[in-house]
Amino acid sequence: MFYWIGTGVMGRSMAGHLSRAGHELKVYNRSKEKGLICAEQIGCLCADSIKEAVEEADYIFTMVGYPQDVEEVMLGDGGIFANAKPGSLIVDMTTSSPSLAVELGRKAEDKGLRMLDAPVSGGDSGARKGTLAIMVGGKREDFEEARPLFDTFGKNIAYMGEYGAGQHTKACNQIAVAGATAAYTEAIVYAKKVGLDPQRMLSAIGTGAAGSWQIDNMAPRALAGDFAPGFFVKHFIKDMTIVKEEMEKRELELEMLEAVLEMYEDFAEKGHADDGTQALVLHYED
């Protein structure tokens, strides 16, 4: 039995690729409603709560939205720890903090549990086509297992080490994001600017040295003015805030990602947290 707990943009697909599969799945949302929705869209049952389902779970897959939200399905009342049977395999897919990971990764070794962290890439059109970078942290012989599983939904896969080894890689992968992010919508600007087409000037570029999936996926959203989000604004501000405290505990600044989660906390104020990265050109706008 295999149990998915969390059923937005992401989550949904990355289930509705494991049901297909032909494993038994039951999905849970904090929302039922949503919960409903996902279960009958990629058939399968929906639970009423944690651990009505954990309890016979042997693969518990989480895919939540902040730190806060992984520490409460994970330890909070009624939680996975709690309830979950000794010996199952939890692979929190969250894009989380790395500390907690390890944290989490030692406290299921005390309960009799096994855990992975295994953050992803590849926003919202990777997740449907099963076509995900999955980044996993923690014991070699639960990632072996783990697997099959992943298959089902991901291309890219890659065992990076011990517990939080996989959050620190999604990191480094949202370093790299920010930095292409605001690159490509800096082009755009001033493409318009100086009076090009910006398709055009996206196109010239895009298969030389500044090629980027960022200029192939989510600048074409930008240009068409479709910001819906693949992946939400408030949801990369909390992943580079993740990035800088990280680098707070060791002295260090990365001045680049600083400006663009700067740039980004301004833009969510104005009313855009909940619109997709792509919309940052907006911000130019303003």
Second form
Protein chains: 2
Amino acid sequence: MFYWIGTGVMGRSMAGHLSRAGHELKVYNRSKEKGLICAEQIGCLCADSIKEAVEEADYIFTMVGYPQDVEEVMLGDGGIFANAKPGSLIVDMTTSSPSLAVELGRKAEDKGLRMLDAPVSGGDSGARKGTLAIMVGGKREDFEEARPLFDTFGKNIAYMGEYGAGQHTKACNQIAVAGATAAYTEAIVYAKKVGLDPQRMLSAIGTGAAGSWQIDNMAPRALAGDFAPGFFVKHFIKDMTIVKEEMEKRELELEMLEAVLEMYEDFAEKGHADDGTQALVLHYED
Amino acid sequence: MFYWIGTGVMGRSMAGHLSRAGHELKVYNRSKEKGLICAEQIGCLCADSIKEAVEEADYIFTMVGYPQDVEEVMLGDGGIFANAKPGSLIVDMTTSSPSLAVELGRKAEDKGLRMLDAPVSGGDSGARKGTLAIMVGGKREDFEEARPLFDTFGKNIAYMGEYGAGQHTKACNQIAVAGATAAYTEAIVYAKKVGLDPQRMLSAIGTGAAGSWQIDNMAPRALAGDFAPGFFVKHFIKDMTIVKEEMEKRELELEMLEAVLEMYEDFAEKGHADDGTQALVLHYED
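Moving from the form predicted on its own, what structure would you give for the form predicted in complex with a further copy of the same chain?
Now the complete complex, all chains and molecules, led by this one.
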């Protein structure tokens, strides 16, 4: 019996892959309505509370929004830690704080539970196609046990080390995404400003040293004026803030990352927090 | 008869492809010694001066360092404009100022010469393999005439518009390279700081939304401590400065680009101007 918590853009696609692979699944969402829609799409049950189903689950997957949501779902009253059966394996796939992942891993051990931090990369399209990269921290034997489940929606599945190592790797991923996102955004802005055809510009530069997944997959959405969230601006700000905080603890400033974070913070303040990250092209027009 | 001016890291590979395709070639370098080494490698003649050979040339290719070098080679005493025969086609492949490209295009017309701005992307490895992206500005018929020559060392060959459009496209390329370079650099710095294996981190993130040509091709050099210039820090600073100046004229600030430029300027001041761009990882250690 599997339990999937969080049925947003990413979670519902990933849960669908698990279900289609033949795994009996129950979903839960803080917003019951969203949970029901997802359950109907997948063809599985929807739980009324975390407590209700978590007692029967062998594997519990979570994909929620912010580190504080992870904390609440794990440690809150009626949460997973209070109700999961001993020995069950909890897999948090939310992009969250590495320090929190370490803390949760240790607390899980104290409770006789098992825990992996396993954030993903590849966006909404990767979740739909089942081609996500998955970066995993925790005990290696738990990773090996979960690997066939990851296989149902992932492609590049990497064990990275102890608790938090998955989150740290995802932090690196988000640093690289920040650079690549600002890269195509500012290239488009420049092209428009000087009168180049931005589509032809991207075709000309995309095959060489400037090429990136972001240019291939996200820049076309930006150019088409499709600002629907594959990945929310507000969640990207959360991820970059995690990076900044982890580096501040170590007295290091990542200059590009902080410049991009600042841009997105300005952009969110102007009312774009719920747009997709590709909407940043508007930042230069506002 | 072809004439190739500038036999640095990029120029000598590109000239070699032209020569192997059967085109009779003469090279020239400001440093005679470098010119001779290149001529020997390729098996072609080496000229003593620009004037000497330019009178016979139908096609004149230039690949020098800075916009001021382009200006000198084109407009200086004993330069190309003063000595080229009427109707010859000058192709400047240096990454240079778009405004200068417009100026040179017009001056060439006044002199009965023809001119293309055709900067490239793909680095030293693209030049060696003959897989460069080439972005071309100027008259379309001149582009069509030169295309078979570009084919000998290029792959994605794009006509972008009037004089300067090639340089503007290359400027966009360099914006994207700046983001992607800072991206893998700061990801590596983060990984090292938190104790992740940077090689495994790059393998984990390289296939997803963070993926880029820079991660695949340049990050491994940075990790291996190979800081030899495929692309010089000082030339990257030149390119980013061109972007900044073009945007300043249009009262626009590209925040990521300027953050990366500032980083590289600091880095060059610390004595790294002649390193390859991948050496930026050292910026965070100095």
